[in-house]
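There is one chain below, alone, in structure tokens, taken in the form predicted on its own.
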Amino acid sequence: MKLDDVINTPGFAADPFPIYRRLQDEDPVQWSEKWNCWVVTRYDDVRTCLQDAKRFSNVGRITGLFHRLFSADQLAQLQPLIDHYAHGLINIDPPGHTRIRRLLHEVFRPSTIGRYRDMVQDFVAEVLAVALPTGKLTVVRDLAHPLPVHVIARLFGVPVVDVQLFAAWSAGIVRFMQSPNPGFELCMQSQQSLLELRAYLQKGIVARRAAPRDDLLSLIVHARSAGDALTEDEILGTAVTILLGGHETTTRLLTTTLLELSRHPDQQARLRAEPGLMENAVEEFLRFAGPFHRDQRVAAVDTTVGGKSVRRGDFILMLLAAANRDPRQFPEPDKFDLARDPNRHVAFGFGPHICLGAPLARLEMQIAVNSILAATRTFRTADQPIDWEFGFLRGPQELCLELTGIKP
């Protein structure tokens, strides 16, 4: 089985899963000549490439690819973005990795996100107040795309004014993200949205500098520990970080979530049956339908995975939605099972770098699902084909629901 026979056809994008069962049967660790890179399936090599940041680097893991495509001037031009990418929580190893997670510890507390609960509730209320008397809702217009990049707007103290340009920078920088190669045109688009976003940013953290706000950014700016803070470079390098984790992935978790229970309806009304059981059904919503399907490192010396040999400098792409499917670890591993237990997925990462916005997206989750199973019957998608995204991250473009049976 080769991955790049199948890469770019259709097929794979509307359901990849088949693709990584014969990869993790057949060929578990593959060289991938399109992709320039290792893939790595199997759960258990996933997790060593995630937790073992000596052998498997974070640095370099997106310059690197810069440099591996573009010539001298283009890179020169790219300097920005390369700047970037090259600093900041999620492109480094310990112990500076450690050190800015130690100090970002009390801003993602779940104690800390909890207190946004309300204004989850109350945005997911006014959507579903427009959509329930129509019997529809368009889901990633209406729900799963605003909800999250208001939240992320109301964490930063953003105006309301203001959230349409958070959506766009957003949805701007991660563009390139999309491909494993992508084009020179592309990354200098993603460039611009990222320069505009920090240029925006800046703005705010020179404010709450002065004055602190009760909002996340003001958290960031002073988040001290042991005398340590943070540097301007890495306030800001945070900030784009949260809002990029915070929005996109939330948006296609959510769409996918829907899907599924859509797709299961004896599991959507087990739920509706047991709402107690949401906390565990949201950690089977991440590992059957989480949409990040592929994290990336670099080998940092002369190793080797799955008894493949690897060289330093290669580039390793773990697929961690295979890895969430992988039968070694989860028996029947194709079975969407809300009461799964243990479930010891790795949706959000293992090791030193696990999402530290983890308990933000699992609230956004919680609420917006048990909304709609509160306010309705039964749920059903919309008899029409559904269009896959499919880069780094994978969803529905768009995803029709029908509310049934509607609850007075």
Ligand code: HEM
Given for the second form:
Amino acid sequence: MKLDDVINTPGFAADPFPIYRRLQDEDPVQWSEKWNCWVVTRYDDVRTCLQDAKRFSNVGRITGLFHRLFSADQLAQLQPLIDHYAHGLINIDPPGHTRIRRLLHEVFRPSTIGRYRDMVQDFVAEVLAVALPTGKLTVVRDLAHPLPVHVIARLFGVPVVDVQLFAAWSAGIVRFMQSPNPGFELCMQSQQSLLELRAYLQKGIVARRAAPRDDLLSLIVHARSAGDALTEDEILGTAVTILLGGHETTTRLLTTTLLELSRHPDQQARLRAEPGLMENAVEEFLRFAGPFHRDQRVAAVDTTVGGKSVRRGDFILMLLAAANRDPRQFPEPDKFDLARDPNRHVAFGFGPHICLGAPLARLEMQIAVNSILAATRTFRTADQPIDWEFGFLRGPQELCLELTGIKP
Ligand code: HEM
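Given the form predicted on its own above, what does the protein look like in the form predicted in complex with protoporphyrin IX containing FE?
Okay, now the whole complex, with that chain kicking things off.
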């Protein structure tokens, strides 16, 4: 089967998994003309590409797109966006990448992140205090979108009044990434959001250099390892990556998880009866409902993937969500089983670039789902069709939940 024949069909966005399975079985490393890249779907191949930075590079994974799509004049106008994506954690390989990760090690330790537990708990409690009396929760608008923005803004020590600015910049920047062939205007708009965010963060960095505060931005600014420190540009690049990486992903994971718990009342009931299952359950949310569908690398050498010859400079798209449903790795992969063990999913990636914010994402998920379960006897989706947003991330645009048996 040809992926290009189904890529833009509504059915693909609503349920891409049968297509992923056919690709895995029939042509697991397939060239897509529409996306202009190799599409890799099997678990083992995806892990190999994620792990082997010498053959599959992060350099040029985003800037290469601009060079492919735009004229010299357009590229000149997009120079700030190109410069941003030429540097920083997610756009470089070891050993430069290893150096930055080493410096950020302390910042994202689970013990550091655990300090934010109460803040997450309080935020979810406030949302539920408004939603519970109505018996309805408009998930994206009231919880899944504002929660991670609020958390990250607070991690960065941003005043509550500025939180909406963060939300708008973050949505503005990722817009161009949601399409494999974004137009010039869209990229210019993303660039504008990026420049505004960088200017805002720059002021915060100057302030924290002068006087550190009890926030994550201070930890990044003052991170030291063996006499080494991040440059101003690296701090900015990292801060932007954290904002983008930590926001849109968590929004979609939480929304899709609540949808799946509604679609699987037996699993919802099981989690209510066995709250100790929550840590395990979050791993299954990530495997089954993980939002990060398309991750990208560039072939650094002529090589092979899954037996196919790949040329140096070719783009390689790894379908993480397909790998997470590969029957070669997961028994009964389409079964939503909160007790699944082992569960070595790749929803957070794998190898050198594995998600830095995973402890925070897990914490937010545990608290949000647990709080909703604790406050209700059951919840289910209101009887409405779901519009799926499906770019490199996938998730419902909105989800309305009916909450019943509200507990006092
Ligand atoms: C459900 C939530 C999340 C998902 C599914 C997710 C997924 C991922 C994936 C797949 C990668 C690897 C990308 C690659 O190898 O190309 C990644 C990297 C990253 N994530 Fe997350 N992420 C989530 C939440 C977060 C949060 C909450 C933060 C920070 C607050 C964060 C920060 C980062 C950073 C900084 C990187 C880059 C790491 C590197 O390049 O070394 N993520 N994430």
